[in-house]
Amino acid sequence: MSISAVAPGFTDSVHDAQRVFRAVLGALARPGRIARLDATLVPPPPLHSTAAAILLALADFETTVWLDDGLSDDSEVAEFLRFHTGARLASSWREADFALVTVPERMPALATFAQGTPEYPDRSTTIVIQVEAMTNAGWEFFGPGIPDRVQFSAAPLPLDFQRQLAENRARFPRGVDLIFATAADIAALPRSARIVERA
């Protein structure tokens, strides 16, 4: 693929990733708060504006970018991204410091992904994940940055996701912190946020 078939990224390099870098931080920030991002990228389907905005906003030459089988063969969509960010590519989820996902319901399990060190946390994965809907309703989570009680969930996603939510923050400070992306809007589930389990 030559240099002039990648589609464009940020329009202004700079101001738009330090923007889109903010929006992330204040999701994180604020554990189930679901805000808009107005990303004006169009990328290479099936990734999301707002999806390939983070990346290009957090990931560069020295990290590396895991797609899902939904964007693995995707030679466009993997161009895309090493343009665009430097980023390698990794062949595996393990070790990765982003993971893309664009198919939810056959993600790798969060306790596979790479979670860090007692020593160093910051070494596991941060994963984003391209869903079809979030809502403040559902799930409830309570923890740092959330005053009382907030509800979240998000569609689709594997059957099993609460039981694994409910393990990831029990490894913490270790364990995988979860950006959502729809189409129009981020949200954010750091490891630190703790999930009231029910049956």
The other form holds:
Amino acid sequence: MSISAVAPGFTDSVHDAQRVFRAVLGALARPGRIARLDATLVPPPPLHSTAAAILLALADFETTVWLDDGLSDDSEVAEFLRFHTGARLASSWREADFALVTVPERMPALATFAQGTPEYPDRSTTIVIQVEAMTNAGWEFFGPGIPDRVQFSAAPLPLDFQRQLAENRARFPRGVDLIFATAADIAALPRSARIVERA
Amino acid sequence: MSDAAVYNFAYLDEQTKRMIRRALLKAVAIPGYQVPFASREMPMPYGWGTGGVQVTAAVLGADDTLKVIDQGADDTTNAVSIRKFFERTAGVATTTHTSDATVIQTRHRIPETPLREGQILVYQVPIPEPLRFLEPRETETRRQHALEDYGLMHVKLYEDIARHGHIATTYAYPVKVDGRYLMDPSPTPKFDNPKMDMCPALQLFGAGREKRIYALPPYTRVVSLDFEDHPFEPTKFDRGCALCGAEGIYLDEVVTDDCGGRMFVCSDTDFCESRRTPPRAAAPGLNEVPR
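Can you now output the form predicted together with the partner chain? The one shown was the form predicted alone.
Following is the full complex, with the preceding chain placed first.
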């Protein structure tokens, strides 16, 4: 692959990165709230422009990024991220700073990603999950950033994801933070979000 | 103003901003937990808000409107210098009106005008660790936070009661965040503690010298520590502001002569001025900051 074949990154690296960061900050501060993220990127498929923008804004040579099975063979996405961020690609999701999931049905269990330590719970993986749809219905959450309760669900996801979310919260302050990205929108479920258990 | 061209936007380089942004995202996901970050040397001394400035620089965008206060005032040295710093390095719009600002950097006060959704309040923090004066070892306080072992702080407050008959802590009054982390609200007067609870704005804390960032997402439970028989009580004043007459707000004592003369006025200058000059459009210039 030649450098000239790599898709362009941000048009305005300073202000685009800032805008994307604020969108992610807003998403994590308001769990379950779905917000539009207009990223002017055309990354190689199957990468969405939203997920690509999040990684371009946050990853650099100080971080590792793990690409899931849907991508590791895809040298174009790997090359795109390596070229624009300088991030090291992690061979395992277990110790990556960021994980990019494009086939959520087959993603590793949340508990197997880096969870941080009791003293340093921040040393954990932030998982960017590409989904096809998100909606403010389904699971119900409460906790920091949520005025009362919020309903949120995304698809596709692993069948036992509700149980995984409850367990992720139970490990608090250890745990992983999730950022969901459709082709146009983003939303987040930080580890602080508590899921209402239903039978 | 044209100096903006010779600095990167908001002074910091992009790699530093990304590092701070990653720390901020962790801080929001773990409310009240102190995230270590690689604090940079800033063109101002420690103690002047280097932590707050770095946090502001990392979140600020070209379309933001910035307000900076020092002990509630827009017109004191620290506030003016930091506001000018961002005018020069980022070229952003600035204001003194709390309701017009999207990002507010503060040293030790929360504005009297209630904050709203979408606003970001950035605190300058000198000592982020609430247990530091009780336990000097970082390894030990880390473990205490990990085990949620906060008995030492209750002993400290109890000793206050044993000695003074009441909890004598009046600023940097410790709080528990979402039932988990003990947090130092920075040296804000305890009068402001109730404003932190379920606040609609996002609150970010930066400690430059101590290299720590922590955060309170909007709508987060923030409880001031107390005892059943000695409940937390915010500071109360037995008078109103001598200038605008407002009551139930935080007052500064101002010495007016050398014969014991003094007056009590609003600590929040924007709040006081807006009460004395309604409607705002009729009296332009009063709140304008000379550039």
